[in-house]
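Read the single chain below, which is given as structure tokens and is the form predicted alone.
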Amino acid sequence: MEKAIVIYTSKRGSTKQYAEWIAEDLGCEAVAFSDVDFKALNLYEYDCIVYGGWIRGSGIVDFDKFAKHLDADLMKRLIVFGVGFADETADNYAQVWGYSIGKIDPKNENGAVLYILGGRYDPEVVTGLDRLLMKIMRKVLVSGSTKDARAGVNKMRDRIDNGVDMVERGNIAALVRDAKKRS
């Protein structure tokens, strides 16, 4: 790899952990989005740009703000990862895609890549608006479930009620492979 950068947003540490592992495996630096001065940073210097953020609802937090700094050339260098605790299903992937990359490149003409990585959720440390949103999400899950979807709903309800930790270094293997191919 000639030159890569990992830019991320993280609220409780899962995305930061992945960003650090990815940067370590690529031999580059991981930079928190809040610390990036895009006027001073020249993204064109990088063969591969990795952006990671946590998933809230179906969108990757702050991706829209990051995307303002991208054009078609930079999109060709882009790999995005979202961290959440829902299972990686085709429906979940499509929703996250639609609320992130799909908003700026609906037909994926520039070849950006999206990964969804398993995150960590601890209901004991969630407060404020996030706690309220999780309660609402739990109610919506339960109220809108069908017999066919009951097992998935029960799994998500259990994760909301009891927490889950799906953060594993092995989750980044395919992403790192793709990033190395981009150079």
Ligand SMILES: Cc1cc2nc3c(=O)[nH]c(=O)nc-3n(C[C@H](O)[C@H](O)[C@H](O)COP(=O)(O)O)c2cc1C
The other form holds:
Amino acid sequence: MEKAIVIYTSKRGSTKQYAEWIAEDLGCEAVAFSDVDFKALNLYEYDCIVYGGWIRGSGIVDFDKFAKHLDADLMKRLIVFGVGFADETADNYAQVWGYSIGKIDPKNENGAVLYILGGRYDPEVVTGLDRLLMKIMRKVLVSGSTKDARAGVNKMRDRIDNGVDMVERGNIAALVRDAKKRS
Ligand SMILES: Cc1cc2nc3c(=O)[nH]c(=O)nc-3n(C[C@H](O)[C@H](O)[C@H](O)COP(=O)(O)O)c2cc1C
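Given the form predicted alone above, what does the protein look like in the form predicted together with this ligand?
After this comes the whole thing, all chains and molecules, with the earlier chain placed first.
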């Protein structure tokens, strides 16, 4: 394929792992968002721009900061991936989309695409503000549970309490196919 780049933000490694797998399959570089010098990097050189971030409270971390460097032309080359521990239901997808691509292109006129990839969560290693946010998320989840939603809520509660690891290389297949088609 023509030139591609993968830019990512990862706190505990799973998003970084996906970014590296994707870059390997596309034959390009994966760069941490915090290491990118946007004055030196010319995004117009790339036919395919992949941005990945870990999901925090349904938002893709640093996407809003990254999006400041995009215009309509660059959005047409954009594939976004978010890494989270929630199942990819229509509701979850819509929420994450609304906080990311939907915020800057609500009618999706430029055709940027979002993928949600299964993440990793270990309650033992989460500290500080993240720990507090997770406590609040758990409370909201459990208190808002209706009878119909109970099974899904119990599953999420179990993941919050005991952790989960859904990181698998196979999860990137559709994204990589899509990226290759864009060049
Ligand atoms: C404070 C906090 C909030 C989170 N919120 C969500 C969320 O809203 N939806 C989701 O699917 N995953 C959520 N997660 C799960 C992580 O995004 C997921 O485990 C991801 O794999 C972490 O990526 P990293 O290993 O690159 O840091 C949250 C995790 C933390 C610590």
